[in-house]
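Single chain ahead, by itself, as structure tokens, in the form predicted on its own.
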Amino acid sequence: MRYAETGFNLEVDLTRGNIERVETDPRDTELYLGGLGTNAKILWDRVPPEVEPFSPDNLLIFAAGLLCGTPATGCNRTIVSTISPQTRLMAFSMMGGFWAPELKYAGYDKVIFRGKSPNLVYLLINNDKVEIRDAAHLQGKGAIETAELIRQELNDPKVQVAAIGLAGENRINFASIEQGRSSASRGGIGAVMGDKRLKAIAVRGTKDINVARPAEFIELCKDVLNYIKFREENPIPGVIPILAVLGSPQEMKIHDEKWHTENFVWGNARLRRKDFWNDDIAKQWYDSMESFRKRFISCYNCPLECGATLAPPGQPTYMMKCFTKLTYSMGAMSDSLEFGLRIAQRATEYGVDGYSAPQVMAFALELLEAGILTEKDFPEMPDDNAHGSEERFYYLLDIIVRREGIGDVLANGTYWAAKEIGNGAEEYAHNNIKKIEQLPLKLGWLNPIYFLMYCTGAKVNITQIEGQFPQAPFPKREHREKFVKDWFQVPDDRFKQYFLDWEPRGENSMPYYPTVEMTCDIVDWMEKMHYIDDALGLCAGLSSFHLKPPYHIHNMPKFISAGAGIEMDEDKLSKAAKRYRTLVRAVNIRRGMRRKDEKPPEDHLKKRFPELEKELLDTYYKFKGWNNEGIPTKESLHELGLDYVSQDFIQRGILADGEEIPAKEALLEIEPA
């Protein structure tokens, strides 16, 4: 008997209209855990680096995490993986809600799509009944609207639907997949879904999931729930509001946005407004949120209620995506939160990423101001008003999603659009790492931890890399001493000492403290926790994103042992996470990624430290078992049981006897279709 997982995947060939139920190998679960881990193995095995994102041979994988559907609190994440049209690398994006547990209850761990349908379709999964259905009547419909129409069509309100909007249908490079209470947004995975002519996946399941040792598992779940209650009653003092409590950083209960609005940057990630927040703005934003928000909501099997449904007057109800509360207002240089909440509803129906879309629109306006684009490129675009570029943002969102005029170019994201526009436009595509827009953040001083996370992260989303270790030193040692007293989540007490000795000023301050070696240790720990979450299907808001979370390296092995029946300890779990993290790296290395691609935007840091930055990358690469080009060495691959990767690398001329061979080509520059 298989525990926690079902042991079966659905293989759907959209070209042929063929559906297969395929039994999986339990040894893969032990090695790669599930979710992201086994997704990476499938992409490595079945998608060669020559395959373009919009090729029928590219796969689109929807995976439920290993512990999804079990009683484990907050284990509800769907991990969607493919080759990104924006980065040309492996994309993996998580969405919460109820979809992944429903897939497990229908009897499947993953749905793997290949090929392209000749017509627009959606997939219906109802336990053992699986069929491809015509979706012509859903063409052009919004993502949330599509889900509701499918539920009405099936006469079943409990059906869970993941769908794309018009952005996905039109293959916008930053198109998302929407799922009611969450979305998978980064890397343009919605564009791949649209390219395959797949409008939606509707799932209904009524089967059971077995756990290996139920009594032990339930006790572990009780411990987590008790700790959540403790943290609700005891927020962490001295940190920003979203870190003081637990939960995904939706900020639906938080009204004080002084820190974000004054420290993150506005427009196309260029301008900080240090004096923005005042009493008048605070009241306006409070009133907007309170009037728009209808109720707090949770994802499957979670008590936190960190999401909320919003109902702008005259518009349909929707759920706010993570941090999109601010991105559109700040991108348009608007002082109105109401504008941001309204345009986010339209953007959600269209299905676009809330990080990239506002920056692309602000980028277009900067090009207009600079004379690189002209008024002729924007026929009938409204003028700015006293509240910034609000009406222009509505106009730009529409022409981008519909690929009309210059919108057809902007739809590919700032990196690719700038290359096509030319005439100095590339200078304005200044907030990219690996060709995708980053969180609009500028740092006045090099933070070595964030430097490594930004440069080397494969998730291209800083909020899904950071966590666990505080973002900055506390002002006084007595505050730090109080913080570490109950900090049992650390993998080793040395991390407590790192933090105790971290000072705001002096010898033990940034950029030379934490030291290079400490920084590597901290970043590796934080990244490892995210990768474990993404295999188990665990929400980062209860684990890797937060300080002092209920899930940590000490109890996660116990959940896997009692839940999946795979005997696990901390060392074995750490090695498994390193194995599939290295495999994700290998997929990208095979597609051309090298050290030159792992650098922050030129103006991301006000003051640069080239020698220190080089030392950080050199040391971290060695720490991870990679050579100076960032390629996993033959020795490190052997230690992880990934000899098949080194054999492939040697055959392709990427490695020779464990040493790098200079890449013949740069990161694959596949032009947007």
Contents of the next structure:
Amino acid sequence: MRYAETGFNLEVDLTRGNIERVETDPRDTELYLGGLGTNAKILWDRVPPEVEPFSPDNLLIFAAGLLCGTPATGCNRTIVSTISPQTRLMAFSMMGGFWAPELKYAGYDKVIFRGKSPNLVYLLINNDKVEIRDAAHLQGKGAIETAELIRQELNDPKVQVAAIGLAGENRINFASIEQGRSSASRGGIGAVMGDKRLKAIAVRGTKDINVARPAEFIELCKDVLNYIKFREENPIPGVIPILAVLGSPQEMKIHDEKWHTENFVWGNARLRRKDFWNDDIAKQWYDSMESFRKRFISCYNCPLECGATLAPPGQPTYMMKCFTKLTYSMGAMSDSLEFGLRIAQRATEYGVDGYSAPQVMAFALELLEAGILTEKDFPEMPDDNAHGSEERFYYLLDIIVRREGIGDVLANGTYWAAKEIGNGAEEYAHNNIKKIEQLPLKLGWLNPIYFLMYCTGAKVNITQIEGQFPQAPFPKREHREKFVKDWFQVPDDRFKQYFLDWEPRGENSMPYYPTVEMTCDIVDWMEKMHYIDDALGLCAGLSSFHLKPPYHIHNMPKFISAGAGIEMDEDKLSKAAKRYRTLVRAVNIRRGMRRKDEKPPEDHLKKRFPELEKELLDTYYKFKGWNNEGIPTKESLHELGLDYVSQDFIQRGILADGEEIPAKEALLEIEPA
Amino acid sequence: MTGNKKTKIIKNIKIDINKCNGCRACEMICSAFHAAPQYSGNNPARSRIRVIHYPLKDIYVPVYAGEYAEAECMGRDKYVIDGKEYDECAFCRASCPSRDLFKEPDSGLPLKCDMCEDHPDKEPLCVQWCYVDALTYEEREEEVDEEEVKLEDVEIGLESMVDKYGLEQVMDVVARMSQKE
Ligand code: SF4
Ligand code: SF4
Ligand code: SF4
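Could the form predicted together with its partner chain be shown next, to go alongside the form predicted on its own?
The next block holds the full complex; its first chain is the one shown before.
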């Protein structure tokens, strides 16, 4: 008997309309856990580097994490993996909500799509009954609208639906997959879904998910819940509001946006508005949120209710969480939150990434201002209004998602659009890492921890690698002493010492402290926790994203042992996480990614420290078992049982037998199809 | 019925639909607790509480499994909430032939909330796991008529099988099963 997982995947060939239920190998679960881990293995095995993102041979994998569907609180993530049309590397965006547990209850751990359907379809999974259904009537429908229409047509409100909107159908490079209150947004995975002509996946399941050692497992769950309660009653002092409490951040609840609006940059990630937040704005924003918000809502089996139902008068109701609250207002230089929440409704139905979309629009307006694009490129575009570029943003969103005129170019994201527009446009696509638009954050000073995370994070999104360790030193030693007192989540006490000695000024301050070695250690820990979450299906809002989270390296192995019946300890778990982290790296290396791609946006840091930056990367690569080009070495691959990767690397000339050879020219620069 | 009176503890779960966030932890823990062995399996479809939700209409109503109903209701009423009409069945507590709610997914046997009577804690589990207090527990004493002898669970189960398959077929199966023993 398989525990926690079902032991079965669905293989769907959309070209031929063929569906198979395939038993998986339990040894793969031991080695790669599940979710992201086993997704990476499948992509490595079955998607060679020649495969274009929009090729029928690209796979689109929807995976439920290993512990989804068990009583473990907040274990509800769907991990969607494919080759991204934006980065042309592996994308593994995730969504919370209800979809992954439902898939488990239907009897499957993953749905793996290959091929391309001749016409628009949706997949219906109802326990053992799985069928590909015509979706012609859903063409052009919004993502949320589609889910509702499918529920009505099946006459079952309990069906969980993940769908794309018009953006996915039109293969917008930053199209998302939406699922009620959650979305998998980064890397343009919605475009791959649209390319496969797959409008939605509807799931209903009524089977059991079993755990190996029930009494032990339920006690672990109760401990987590109790700790959540403790954290609720004891917010962490001295940090910004969203980091003080658990959740994925609590943007729907927290009204104080001083930190985001004054520290993040506006427009096309340009302008810092230092005195933006005042009483008037605070009141207006409070009123907008309070009048639109109907209810706080949670994901499956989690009390944290990070999302909200929003009902802007005169518009359809939708659901939101997190930072999308601010990105549209800030991108349009609008001081109105109401605008941001209204346009986000349309953007959610279209299904676009809330980080990339506003930046692409702001980028377009900058190009117009600079004369690189002209009025002729934007026929009938409205003027700015008193609040900023609000009307223009609606206009731009529409032409991008419909791929009309210049919208067809902008739809490829700032990096590819700039290349196509030329004429100096590249200078304006300035906030990207590995071709993806980043959080609009510009720093004056180098924080070595963040530097490494920006460079090397495979999800190419800072929030998906940071967490655990404070973002900055606390002002006084006594604050730090207090902080480390009940900091039992650290893998080792040395991390407490790193933090205790971290001073805002003087010898032990940034950028030279934490030292290069400490920085590597800290970044590795932070990253590891995210990778474990992504395999287990755990929400980062209860785990890797937070300081002092309820899930940590000491209880996670117990959850896996008691839940999945796989004997696990901290070392074995760390090694498993390292194994599939390395495999994600290997997929990308095979697709041409190298050291030259691992850098923060050019203007991210005001003051640069070239020698220190070089030393950081050199040391971290070594620490990770990668050579100086960032390629995992033969020895480190061997240690992880990944000899099949080094054999492939040697065959392709990526690694020479035993020594380093220069990187092969990257495939990454090929224009999108 | 005779009019013998006795005091009885009435266990009551109060439902505040404004507080419900739709997390379905109540469904999860109910199904886990009632699995055999306890907590070994998890399947909200077996839960004795279901959160009826229409998120876009902002409706979240936790409903407890009530009595087994042999036949579906004759007349149906309608609820109107915020100007939208809902069939009465939408919020009904019965395990009834007209739908699959509150039935074991494999056997079709009816499910009924038993207030977690096998659990040592006073407070039922769905209440304990509802962190936002949409579900709260109350007890009060009441004078009641001596209870009518209730059908045992087994009988209720059998009755529903008979409704579904006919008496003869059920008796055949029972006979066959007893031969196998
Ligand atoms: S913490 Fe928030 S985002 Fe995470 S599972 Fe819970 S409700 Fe969902
Ligand atoms: S546990 Fe509480 S909040 Fe969650 S669905 Fe049930 S009643 Fe609603
Ligand atoms: S009281 Fe117990 S049996 Fe009844 S619904 Fe709640 S958890 Fe289930």
